[in-house]
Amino acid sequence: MSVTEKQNAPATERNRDAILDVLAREFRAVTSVLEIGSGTGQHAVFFAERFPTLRWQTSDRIENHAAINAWVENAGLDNVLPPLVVDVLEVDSVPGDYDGIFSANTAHIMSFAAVIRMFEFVGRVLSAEGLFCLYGPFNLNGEFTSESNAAFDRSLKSQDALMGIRDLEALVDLAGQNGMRELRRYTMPANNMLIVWQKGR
């Protein structure tokens, strides 16, 4: 895929900056951050762009790499890497060392199976004390916060029946049994949110 082809994601344009503004608080003292599922590397690109001190690495299945190069190779940045190959049902580990790991709009596209080990791969990689930052809809108390969430979700299942948003409540769980506990929760905008989770020592 040439540079010319770049695959757009419209959600990443709208939603980045609002994101943009949480890990600019989150991440000021992190330095190198593990992005589990980059997507087209539109996310990667724009933030990596605004934290130059800080070492992005993107990640993905392999189908989504030639999409994510195409981003990277036409930023031309030195601190946003080429994709490392990461389907979290199959993969235990990554080369390099993470203080930070970011992940959105990952936990509903995901079987909930997938979900599971995505929390124990984070688990294992991310080093002692580091943040591990999760974008997008969440249910609370086993609700919808929104109708549109809803709707979002019914949208999600008539595609895939092991899609669907996540209870929160859930994933605290798996993060606790992983390592993590809760920092900070974040209101995002069109009913989404971004989770702060540390691993402890």
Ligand SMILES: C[S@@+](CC[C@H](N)C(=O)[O-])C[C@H]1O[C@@H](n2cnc3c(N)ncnc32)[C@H](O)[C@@H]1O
Contents of the next structure:
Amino acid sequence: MSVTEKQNAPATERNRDAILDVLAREFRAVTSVLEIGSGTGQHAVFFAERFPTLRWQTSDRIENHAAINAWVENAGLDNVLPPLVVDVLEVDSVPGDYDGIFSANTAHIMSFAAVIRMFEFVGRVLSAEGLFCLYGPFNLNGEFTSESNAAFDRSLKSQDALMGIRDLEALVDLAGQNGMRELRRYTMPANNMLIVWQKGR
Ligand SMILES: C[S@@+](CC[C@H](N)C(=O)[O-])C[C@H]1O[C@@H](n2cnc3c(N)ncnc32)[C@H](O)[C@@H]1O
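Switching from the form predicted on its own: structure of the form predicted together with this ligand?
Below is the whole assembly, all chains and molecules, this chain first.
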């Protein structure tokens, strides 16, 4: 895979420093992270480079693997791994042990049926006391947290009626149903949030 096949997502470059600050705290005792929906692979390479003792396993639907591989191969890091095929609607488990799971900007792209499956998947795959960090825009108390999020939601739904910004309360319920409790909730730049759940023993 040549370097020219690497794809750039400008939003990923804008948000990565703020996410890095949170992960540096939340993943400080974590050794092995599975990323769901790695997208271009940019986050994976950026975080793996800054957390050299962390093993970062990328994953996504098969159509994104070429882009992820381009970033991973070009990085030349031994702690970021080529993607596993994970479509949460189709895959129940993955090889490996993970005490951390990270996913960014996925819950509003997936259908809600897929979001339900993602929480079930995380509940199964995460090791006991492991952490699930989910980043993105979320609604609070059924309301958009900003006009820009409302506009973003309209734009998503005009592309696909099944996409849309999720109510955080619904995600907290899903986490609870799958053995996870909310540990911390970070307010992030550009009307995003990062939620940290911990799986029980
Ligand atoms: C907006 S991109 C975010 C990519 C990257 N995490 C980032 O923040 O730049 C949404 C990602 O969700 C993934 N995705 C959508 N539906 C999925 C599903 N059913 N299972 C796994 N990943 C899915 C897409 O393939 C894509 O990589």
